[in-house]
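One chain comes next, on its own, written out as C-alpha cells in the form predicted on its own.
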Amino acid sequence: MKHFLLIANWKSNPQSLENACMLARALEREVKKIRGVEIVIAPPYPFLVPVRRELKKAKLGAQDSFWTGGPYTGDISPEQLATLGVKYVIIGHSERRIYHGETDSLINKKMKAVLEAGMSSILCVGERERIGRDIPAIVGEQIRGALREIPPRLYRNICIAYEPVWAISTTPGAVPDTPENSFRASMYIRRVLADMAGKKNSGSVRILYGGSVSQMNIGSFVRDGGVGGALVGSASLNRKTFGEIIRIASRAR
C-alpha cells in the first residue's frame, strides 16, 4: 500500500529565500519523526534549489511546468525541473486555470511532457460551484481533457487532486468539503479513469483531496474521505500546523 501523500503547495510564498529555507528545515524535522506519510514540498521556482538542499526525507515538488523548452520567455521546461531534482509537478491548479486562462488542451500538453520527463504529475480538477450531492460533470471533462492520449503505462505516475474551487481557503467564503463528498468524488473519478484506461491502470492513480485542509479535518479525510493524500495550501506555511497535519495523517492510517 502506498503511503498517504501530503503535498505542501507554498504558492507564491514566502517572500524571502531565508524564510523559505527556514521553513523547509523546520518541515524536514517534522517529516523525520513520521512514518507512513510521504511529504512533498512545492516552493516557488526561485527557491527550488535552496529548498532541495534542506530536504532529506521530504521530496521536492514544483508548482507548474511548461510543456517544452525553447523560445518561451519566463517558462520552465520539464527537463529543467527534472535536472533540479523535482519529483512531483502540480498541473492545472484552479488558480492557473482562472488567472492564467489555462485550458484542458494546454494542461494535456503539460501532463504528457512532465510524465515523459520521468516525474510524477499532480493533476488538479474541481468545480467552481456544486448544486446538490452529485459531482458536477465538469470534473470528468477536466480529467478526460487532461489525460487525452496519455499511455495507460504512465498512469502509475499520476495523482489527481480533487480541489473544488469553492473550498479553497483563498476563495471568499470558502468552506472545506466533507469526507462524505470527498469519497463520492473519489468514486466518480475512479469510474472516469476506468472508462479511459481500464480498472487496473486506473487503480494505480492516487486521488487526493484539496481545499481548506487543516489539522481539524485531515483525520476525517484520511479515514473516511476515500483519498490517498491531500493537497495543502495555506496550512503548509505554518510549521506547527503542517507538523500536526502530518502527525494526524500518520496516526489515522
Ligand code: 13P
Second form
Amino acid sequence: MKHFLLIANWKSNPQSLENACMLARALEREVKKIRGVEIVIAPPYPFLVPVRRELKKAKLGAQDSFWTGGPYTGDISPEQLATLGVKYVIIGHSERRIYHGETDSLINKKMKAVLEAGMSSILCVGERERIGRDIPAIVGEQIRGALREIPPRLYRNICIAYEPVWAISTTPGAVPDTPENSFRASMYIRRVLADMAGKKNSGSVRILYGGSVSQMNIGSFVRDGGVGGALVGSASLNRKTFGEIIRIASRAR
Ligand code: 13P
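Could you drop in the structure for the form predicted together with this ligand? We only have the form predicted on its own so far.
Now the full complex is given, and it begins with the chain already shown.
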C-alpha cells in the first residue's frame, strides 16, 4: 500500500525568507517523527532552494510550472524546477484558474511538460459551487482536458486532487467537504480515468482531497474519504497544526 500523501501548499506565504526557513525547519522536525506518511512541502518559487536545504525527509514541491523554457518573461520551466530537486508540481489550482484565467488546454500543456521532465504532477480539479449531491460534470471535463494525449504509462506519476472551490478555507462561507462526498468524488474520478485509459491505468493515479483540511477532519478523510492523500493550505502554515495532521494521518492508516 502506498503511503498517505500530505502536501503542504503554502500558496504565497510566508512573506519573508527567514520565516519560510523557520517554518520549513519546524515542519521537518514534525515529519521526522512520523512513519507511513509521505510529506511534500510546496513553498513559493523564491524559497524553493533555501527551503530544500531545511528538508531531509519531506520532499520539495512547486505550486505551478510553465510548459517550457525560453523567451517567456517571468515564467519558470519544468526543467528548472527539476534541477532544483522539485519532485511534485501542483498544476491547475483553482486560484490559478480564477486569478490567472488558466484554461484546460494550458493546464494540459503544463501537465505533459512536468511529467516529461520526470516529476509527479498534482492536478487540481473541482467545481466552484456546491450543486446537489452528484459530482458535477465539470470535474470530468477538467480531467479529460488536462490529461488529453498523455500516455497512460505516465499515469502512475499523476495525482488528482479533488478540491472544490467552495471548500477552500479562503472562500467566503467555506465548509470542508464530507468524507462521504470525497469518497463519491474519488469513485467518479476513477470512472472518468477508466473510460479514458482503462481500469489498470486508472488505478495507478493517486486521488487526493483538498479544502479546509484540519486536525479536526483529517482522520475521517483518511479512513472514510476514499483518498490516498490530502492537499493542505492554511493548516500547513502552522507547525503545531500540521504536526498534528501528520500524526493523525499516520495513526488512521
Ligand atoms: P485550505 O486548506 O486553506 O482550504 O486550502 C486548500 C488549498 O487550496 C490547498 O491547495
